[in-house]
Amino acid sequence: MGFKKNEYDVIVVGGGIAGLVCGGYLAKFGKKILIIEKNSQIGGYCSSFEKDKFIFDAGVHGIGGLHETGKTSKMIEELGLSVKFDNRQPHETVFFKNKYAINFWNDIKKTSDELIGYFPQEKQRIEEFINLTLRESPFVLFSKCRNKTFSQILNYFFKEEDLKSIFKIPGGNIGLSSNYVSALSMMALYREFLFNPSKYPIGSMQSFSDSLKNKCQYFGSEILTKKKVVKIIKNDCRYLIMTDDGNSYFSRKLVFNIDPIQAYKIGGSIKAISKFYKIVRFLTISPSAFFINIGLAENKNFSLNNNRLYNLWYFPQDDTSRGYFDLSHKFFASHYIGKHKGVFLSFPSERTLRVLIIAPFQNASYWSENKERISGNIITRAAEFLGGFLKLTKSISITTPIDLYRSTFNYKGACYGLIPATSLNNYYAGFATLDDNLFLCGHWVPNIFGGSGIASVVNRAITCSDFIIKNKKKNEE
């Protein structure tokens, strides 16, 4: 059966990684389909920008899932990109206390002994917990650690205050306290980001997805940028989706990587996704983040006992147990600007480096009001470690929530979709099938297995695509 102008199998609205995976592994199957992102670039959060001669990440600092089994290295083969990555060592770092310096290394052994180092009466259970983390299947893993926080996991395994904290701190990675965040989501962070390497792609985050981008257009996707979806509307078995600009499409299937909010804002008349928005709505967002890009005006590696530095959690005191998580502005006002010392540092290359903390949405006239003091504690915070990097600084770039926000549409700037906390009533393995023909893939999708960065957005996109294809042939026969 032909297709008619502006007709497709489906549409997938939102141009994130998932979105792009998923489209990429349909069009590759034959389908025709349409990929609508409203910014000029695609890659939401795994994209970047130029400022001054200097090219920034939007947001996400490392490519999970790259092992040998990983889903980002089963997507690059499958799909056939061509993107290349730094082989970046240790690939993240934790300074606790001004203490202990744990890396993590390619070598999932060196990480071993380093934490032994430290602690040495811990041994037998540090190789346990990475054996755990590591080698045993996801059924094991989710029927050990099932409705457990992962405060629990810790208290189970280790004595160790110290260490327990230091297992805690990438937490950030996904935003909330591991005394609430699902034991499941933490061990899969560890698997596919930490134990696991996570790698850089040469460039930038943004090489990562115009390799996806330059792949779709190969298998036929059409990708239209700077496109803002304002209305979908069902109509007999097919979709019809209006843009800002005046356009329409029909598609028999409908993608959305896009937050379930936003779908119910522009789709809400659709039985669907309004009875999934009742679903959603009550569920904890993971929080935002404010960060500062710095150029520097020459080039300069950070080191840490001799180790060269790419990404750092520093955290001087230990405010693990609140340091991500209670973000009212009260809280955020005394204690991140205050009294708070943890912050993250990433170094993309010789001559950028950006500092993040994690903070709460507010308003727009909050952080008119507040950005360039807060911006000025934590670059105080870095300058502590770093030394003298501020006379070498000749670009500044600061994003607040609001930013974040207006980039992406996430619900009050949202870093990392839903919250993968252990009360999940309503949680999906995968993506969100809405009905037969209209399906959520991405971070947004209710799962007590997320949190694991682009290996947990690249998965659930592969299962999403995996699923339309098989149900398309079952229709066939």
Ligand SMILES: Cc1cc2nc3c(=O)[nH]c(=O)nc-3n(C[C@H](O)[C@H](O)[C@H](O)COP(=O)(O)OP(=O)(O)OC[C@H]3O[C@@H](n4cnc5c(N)ncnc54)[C@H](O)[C@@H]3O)c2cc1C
The other form holds:
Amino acid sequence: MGFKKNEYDVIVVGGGIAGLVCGGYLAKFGKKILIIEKNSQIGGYCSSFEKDKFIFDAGVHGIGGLHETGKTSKMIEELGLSVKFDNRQPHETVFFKNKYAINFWNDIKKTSDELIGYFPQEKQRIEEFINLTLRESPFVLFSKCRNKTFSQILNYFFKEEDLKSIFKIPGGNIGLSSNYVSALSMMALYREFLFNPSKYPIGSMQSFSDSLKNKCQYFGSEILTKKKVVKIIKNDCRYLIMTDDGNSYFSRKLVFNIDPIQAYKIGGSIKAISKFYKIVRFLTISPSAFFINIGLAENKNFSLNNNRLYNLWYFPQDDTSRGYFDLSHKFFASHYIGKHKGVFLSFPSERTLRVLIIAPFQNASYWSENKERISGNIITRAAEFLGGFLKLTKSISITTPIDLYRSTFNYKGACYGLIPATSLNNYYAGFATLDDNLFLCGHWVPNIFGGSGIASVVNRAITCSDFIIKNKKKNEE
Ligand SMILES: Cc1cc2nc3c(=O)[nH]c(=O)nc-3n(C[C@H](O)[C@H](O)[C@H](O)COP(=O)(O)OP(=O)(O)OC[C@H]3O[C@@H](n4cnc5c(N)ncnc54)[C@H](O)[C@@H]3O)c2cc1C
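Other form of same protein, the form predicted together with the named molecule, not the form predicted on its own:
So here's everything in the complex, that chain up top.
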């Protein structure tokens, strides 16, 4: 079928990872695709920027789903991405109560031995927990963990409180207390990101997104950057998509890779969108984050790699039992800015590091008044662990929840879209079909297995493209 100018089979709004993966698969299948992204570079939260000659990441610190049967590996192979990953080990370390330093290795036996070394009396239960997480099918996981919180699962398996706390700490990757977070989503996190390692793309996070972009274009997909979608209407079974530069584009099918609140603002006249919005606005969104990217001067006597670290959960106190992901501002002020010590550090390269805490959304004036103080406080915590590195600081870049919102329009700077709490119990699908021609992919799709991160949104994007292709075939029969 011939296409008029500006007319496509499918238009994808938002060039984050999910939008690119979905667009890439559809273009590979031969569809005429347009991806529209408001920023000058694609990738959304999975992008990087340059400051003072350092490359810093804007959001993501590690890519999961890279094991043999992981969805990210499948996507890399099927689309033929040329990305390479840093294989540094251990990929994750939990430093807890100045007493435990547990490393997560590529080799699950090695990780399990470290845990058993500290908790020999829990040997059998640790092995059973790993077995359930890694080796059981999603159906078995589903039947055993459905309707349970992660704390309930940990209480079922273990007696040692310190061991339970150690398992709870990397839950920061989801951002909700283990007392509320769905066990399914935490088990998925352990399977895709922790017991199987997350990895860092050589160069920067941007290189992962760029390799996806190249493949989309190779398969014929068009990608427009620096164009914000401002209005969408449906006319005669066609979608009309308007951008902020006054241009219009048309398609029969539309994929949203943006948050539902914004989707409603720009496309609320479409029945299916307003229906969906009425459901999701009652669900809980994930917290945001506050972080500092630091670039260090070269120094022969000090290298971050000497510490053999990649991602470090530095928790000298046991804050996990108090629900350290409480999202209220009051809790944040007293514990994160004040006495609370827990902080997450990642080391993308030998001369860059990031210090991050989970944070609630506040208005711009709150962050401009407080960001230097909060930043100073959490750098001091990092220095407790890393010693002399502060003297070498050459460049600092602070990111607040407001910055995260502004860069991606994710509602309230939410890191992971909708939070996989028990309120999502009835949502199992990995993508949302709003109607026959309207789809949602990315981390705002309600899903009890969790919206957390790249592995999960890659999975959704593949399922979404699959559905569009199969649906098309069915209609043609
Ligand atoms: C600080 C931080 C750390 C994280 N760490 C990790 C990690 O280590 N590992 C991991 O797996 N996950 C991590 N995550 C989560 C992960 O980044 C997200 O779940 C994932 O990137 C979401 O991808 P997405 O494609 O759904 O959406 P997004 O990345 O949000 O992409 C949406 C895109 O749509 C564009 N857009 C929005 N509105 C419009 C419009 N009107 N017109 C045109 N374009 C528009 C935005 O600019 C953006 O590029 C982290 C998130 C944050 C914030």
